[in-house]
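Take a look at this single chain, the form predicted in complex with another copy of the chain, given in structure tokens.
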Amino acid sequence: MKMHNPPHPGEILRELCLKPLGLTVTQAAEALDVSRKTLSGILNGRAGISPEMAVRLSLAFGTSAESWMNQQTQYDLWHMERRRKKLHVAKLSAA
């Protein structure tokens, strides 16, 4: 009942951070005191927001570092929610 497959962070970070500025991934990255390669790997959807870089994003962009963690969130639990069945829990509440 939530949304269908949630863009990984870095997409957004891309198109509602970078391009509104025409910021280029290596000015974003020295801004934000990171290495080119990490900033892409976020870009890319390789690699997450780590909560040290929402911080990082947070303070160059004016969001607030929780927005960021969320949306990661939402991506991490989108992804794992697909494996849902495949983890044998036993309930335990509404037994």
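Could the form predicted alone be shown next, to go alongside the form predicted in complex with another copy of the chain?
Keep in mind that what follows is only the chain, not its partners or any molecules around it.
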């Protein structure tokens, strides 16, 4: 079942991982060994979770990389489905 308007993974990261631990963006970025700008982009929904970031998050927070990738995929797919009618794609079938 598709989720209705899933939250950006950055929102989940901020609310369920950083806030409960009292971590600042700078502290979390240092722990993840990424730039503050990179992490800020994710937290503010301007960037997505890459496979590398998913692994970093899984190591840091004891989660699975797959869960982070699934969240990103659900978010991306939901937003793309909303634009489905704007895509100009020809239906293909076997002759």
